[in-house]
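The chain below stands alone and is given in structure tokens; this is the form predicted on its own.
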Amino acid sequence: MGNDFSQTQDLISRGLAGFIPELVLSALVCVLLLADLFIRGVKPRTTAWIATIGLVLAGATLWPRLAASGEIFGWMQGGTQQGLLVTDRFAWFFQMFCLATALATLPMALDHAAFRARRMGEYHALVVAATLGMFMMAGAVNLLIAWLGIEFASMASYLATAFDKRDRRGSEGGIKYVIYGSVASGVMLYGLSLIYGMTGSLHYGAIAQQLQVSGASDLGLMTAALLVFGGFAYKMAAFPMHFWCPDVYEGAPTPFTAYLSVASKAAGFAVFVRFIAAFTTGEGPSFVAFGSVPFDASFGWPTLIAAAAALSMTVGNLAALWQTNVKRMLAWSSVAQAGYLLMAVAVYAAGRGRPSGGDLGPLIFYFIAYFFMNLGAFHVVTVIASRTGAQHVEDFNGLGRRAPWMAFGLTVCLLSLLGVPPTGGFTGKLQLLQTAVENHLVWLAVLAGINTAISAFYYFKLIRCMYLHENQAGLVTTGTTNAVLLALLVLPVLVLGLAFSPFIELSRSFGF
């Protein structure tokens, strides 16, 4: 016991060295709050620069983790290390992904009409705090840490959604976000408590091992699986916990909507995939953690995830058809995109084939493409809304003449979300479909193809308004900074569609 205690102390001291990026983000939150308190006058650009420098510094300290692998803040249990967080290439990718999303949305916030001429230190601190929670989500190998990471990111997101107190829609969206989030949190926590009660452990590996050794009732595990998935689905904006998405996306400040649609979804998938990976053998379509009878034989994770994927893409696309508000349309589109991404997770969860980086490559590649195409679309919506107040589809009439570069950028991003060549969305969606077909989920691939055809109606509806409908308003001046940021988001969408081979190989290297 004494030896285990000394080893645990050593592991904790060494873990602090691997926790530097999170410490930088924690310090940055405090600095931003103090800066907002003590800096005289309204200087939103000052706190934006502080946030930018701090995020870049966090990224620099995160870089060494690319070559690291191991659990930190662990303890010894029977001679085996059980950590709280893990540092590996998979966690590194999603942590860097969330950092990049925060950096990309900071200049969007400066151009947001409701944020002009007001203190922004609290808003920037909330974005950094949400990023910190997502860091914990991506690296968690302990049920409690995973739940705390989700809660920390969610709490900051609730406040940022309702940051503009003068906007009644923002306040409504924030309240609904809190209600939905509280329900999802309670449901998930109850499921986690069932798992802990069955195994007596919070560590992913120990839970899987204990369930293999002792077994558990199928009914109890089925109940726990459903409850836990509800919490994960909430962060992924996937069926059946997607109902918060349209109201929150519409009510939140558009720059934060862009952040939520990309970073929050990515972190949700990261924590869910790692949870699934802890129990997947890769030796067959069985889920090893379900007693003497494989849980997949009756109702397993692959079945659950495939069903959620099918329902997410179908419900999301059908609901988007009737939307007249662009942000709500993109919100339902985000629900549908979660369904496409869940196809890759369903294949991985089935354990058909070796659980390597190649299995997760399509998921990671699509996230890379999703980063650029979704942020690009929301960036255009932010700029146009700040100049004209446009939020509805008909408000974009004639945008091809009034703001040609913005209209072109939005068109490319929408075509990529649809999956039209030569965009990164086409390459990414093609990989997802191919993976599903190769792993005997043909029905899901066919359904995804049908949903892609359905989504063409609302994507092209917006494109048609920009180029085929007239608007007597004059030209929209967008500014050099906004044009450059749009170029940085749009050009990679085309590169990922035309020169995709190196990025496909790179994506495979970030798997387990």
Contents of the next structure:
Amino acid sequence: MGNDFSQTQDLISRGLAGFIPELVLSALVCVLLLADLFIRGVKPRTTAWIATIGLVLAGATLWPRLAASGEIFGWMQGGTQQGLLVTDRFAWFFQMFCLATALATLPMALDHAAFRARRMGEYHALVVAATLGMFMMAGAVNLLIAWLGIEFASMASYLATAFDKRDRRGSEGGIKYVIYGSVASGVMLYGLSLIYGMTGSLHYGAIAQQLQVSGASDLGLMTAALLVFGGFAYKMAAFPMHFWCPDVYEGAPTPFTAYLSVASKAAGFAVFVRFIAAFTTGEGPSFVAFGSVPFDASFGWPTLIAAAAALSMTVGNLAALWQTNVKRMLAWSSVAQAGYLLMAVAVYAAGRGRPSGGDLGPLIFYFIAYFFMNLGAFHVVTVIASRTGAQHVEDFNGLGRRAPWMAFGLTVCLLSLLGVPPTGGFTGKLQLLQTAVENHLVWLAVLAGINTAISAFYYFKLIRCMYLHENQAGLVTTGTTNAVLLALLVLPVLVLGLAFSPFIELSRSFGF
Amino acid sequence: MLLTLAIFLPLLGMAVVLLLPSANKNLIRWTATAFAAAAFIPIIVLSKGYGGGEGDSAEKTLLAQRDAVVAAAPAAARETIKSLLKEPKKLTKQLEAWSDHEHAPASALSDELKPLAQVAAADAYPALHEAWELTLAAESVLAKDLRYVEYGQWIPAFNIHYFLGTDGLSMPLIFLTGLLWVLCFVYSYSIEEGVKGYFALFLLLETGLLGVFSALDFFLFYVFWEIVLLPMYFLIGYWGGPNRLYAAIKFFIYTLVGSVLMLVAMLALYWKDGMDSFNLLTLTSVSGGFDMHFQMWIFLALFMGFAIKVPVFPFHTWLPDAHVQAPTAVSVVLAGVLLKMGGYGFYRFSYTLAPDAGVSQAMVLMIGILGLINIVYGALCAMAQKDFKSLVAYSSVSHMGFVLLGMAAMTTEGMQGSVLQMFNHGVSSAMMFLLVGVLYERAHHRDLDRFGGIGLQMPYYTGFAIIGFFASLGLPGLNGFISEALVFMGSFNSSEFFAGNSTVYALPRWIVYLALPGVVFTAGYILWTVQRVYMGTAKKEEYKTFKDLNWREVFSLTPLAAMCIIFGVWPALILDYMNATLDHLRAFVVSGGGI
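Could you switch over to the form predicted in complex with the partner chain, since the one displayed so far is the form predicted on its own?
Let us now look at the entire complex, which starts with that chain.
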């Protein structure tokens, strides 16, 4: 008994040592809330600085984990270690990614008109809390922790979406987000409970082992797979759980929309990919337990994911065509982007165990490009909206003359989202298509190509307004900070398009 | 270096133009023209040099590169690599096993490769791959004629190279591009609005086009191909006519649809048999071994990309819209060289990468029949137009049909005529658009029925117009006649030429018979136009105040008119450039990729 206790104590203390970045973030949430409460007349800038310092500190403590590997908060069971979280390069990348997104959106939030007159400590605390949830998502190897991370990130996101109390659309978006989120979470939890019931374990490795040894009811597993996928799709903003996306993106404060569209999606993909990695073997395109039954040979994760990818990109792009609100348009565009990204996951799931398969490089490369191009686009939208009140596509008329650098930056980002060379979006999409073609998903690559052409319509709608439509309104002054942030976001888009060779190796190294 | 210089001088010019003050319009105009002229200088040197047999052959350059690569390989692997390279095609199959060299265990490698895996581990693979690529490239049929080759690494992770060169197929088009830009810039001095943006985008367009015509790495080609789209979109969308936005996005979307299919084909080739290569020459020397099914898909995907650009019926509808809305100089380069990207693509990529598919029954019939439709339907549409510019646009559809017809025939004369037609159409259609522009600037409308009697008012202008329109009509003595006659000769001969040849499907004669009336229709709409616009008496009083050509217009029209006449009476001047290249290409395709 005493031995067990000391062993447990040992596990926890070792776990905590590997959990420092998360602890820093937790502390930061408290500090921000307290600063907001106790410092009289605290300025947004002050809490923003606190948040910046805290996030940088978390990043600094996260850095050494690049070299770490292994599961933390684990115990030995049946000869294998079963942890709750894993620390590896893959988790590290997505944790750093979410951290960087939080950092990049801080100055955007300072610039956001509706925020200027408000105490911002709570907002910053919510963003940091959401980031903490995403940290858990990126590292989860336990069904419960995965679900907990998703819930934690979602809770903070609901509140931040409705942060501007006076904005009715924000409140509406928040409520819709809560309702969709609860449904998705419930559905997912049901699926998880089925898996737990069938295998008696929550740990990915143990579940996979159990499935291989004893198998399980195929119908049950298929049901569970579909239900769980619903939860993941909600987080990735992918078909069929994408409906919340336009309302929430439109209603949320634009800086938070930027954060959601990048960090939340990335964390969703991270938790999903890790789940997939545990649940597919190298035996070809088939869900572990489905292999035993003939009719299931054609069904499996790769098929499911490929179908979701195809539908996401098509639905997202077709819906985006009809939008006149810029944020809604970008929301649908992000649904389409999730479709492109899912292509890489489908290939990954199909290719596990094959010598050339299991390469997550394209996914990670595209996320690097996506970080810059999507944040860049949202940055310009935030800046212009807070100065001119622009919400609709027509409000961007003549921006090419009124704010030439902002318009140029937005154009580069949109072209990159569209996937035109020489931008990072092109080289990223090229790799996605390349892996799809290599792994015999030519139909999906062709569909993605056709989708690219469709998406040109709406990306160019905005570009057209900026350059080809006249607007006699005066120049828009944008300030130095915004210009610097714009340059920091837009230049990498071009670098990734022209000299992407080192980044390919880099992004490959973050796979597992 | 000459090609790089020609491609990137306009880009530099764009940067310089962007830095100039917007208010000083003349400075911008002259600077832009100076850069276009500067880019034309290396092009003239290249043309002269190529014609005179100068410039190192691709074979020599590539083999020298290969030796350098082998010399830089790990010492222990060098001898093995050298011995393996003696049979590069055999090596192709073995490389497949090793293409995943990071994952594949050494035991999975073939006996020949085994020593390599032991001595140099993964370090040897890049060197071996590059050396293999270069050896095959030097052996390919294209290497015989390509000269002024430039070769360097760009993205090593994907074996993407900065690989340029020119041969008899691309040289005339590069020359035409360089010339048209100078002429168009001088003509464009009348642009008053957004001068800076106009010239900057126009210079970027030149970079894209010269890149397209000289890139030999498929990826590099694709990048340049896409670069052409953007400036064109803005040039039509900002400086165009009343319906410019619709025309601009239609142009963009049509071309993008084609190019993404091209992209998929490109990737499929890259992954084919684990070759991991974008090198056009390398792919060409192994393409004969691709199975027919694969070739068909490649050919079709590439066909979509290029056919939209040509444009081939039924993908031609963007063209009249774009032409009618575009400002004059943009129409000139659109008809003059942008459409040739499609025809060039067929010869450079489709037939080299899918040679068997190109001469299969389905493809020959498809290309032949679509060419026939282009010729006849384009001419009939042109005849029905009320808008002068729209008429010229449909005449382009009709004339590009000859390119397809000659191509489908696959005979010596047919191919010569077809490629020559691209060049000739580039000259005569550019001239026609300039002529329409000159008239539009004075009359501010393009309604064919409201003109008349221009010949009396503007005799010099009418003189140029007669040359341009009759060259387009195909009057003997002018350039259009030569290429159209060659196309008809070649396509008529096809069935005789390939009689008894089981691999090549000869173009049936009935297609040629049906295409013949196209010539009559062409004569019909051109003569009718000349009559309506230039003959008779002025229908409006204001026409009597029209001034004849100014110096800028004379400057832009004279070289084109001269070329119409010179190449009409002395076609050998340009055919000599093309003959060797086209003969080699033809022999390659007819022999099923040399295998």
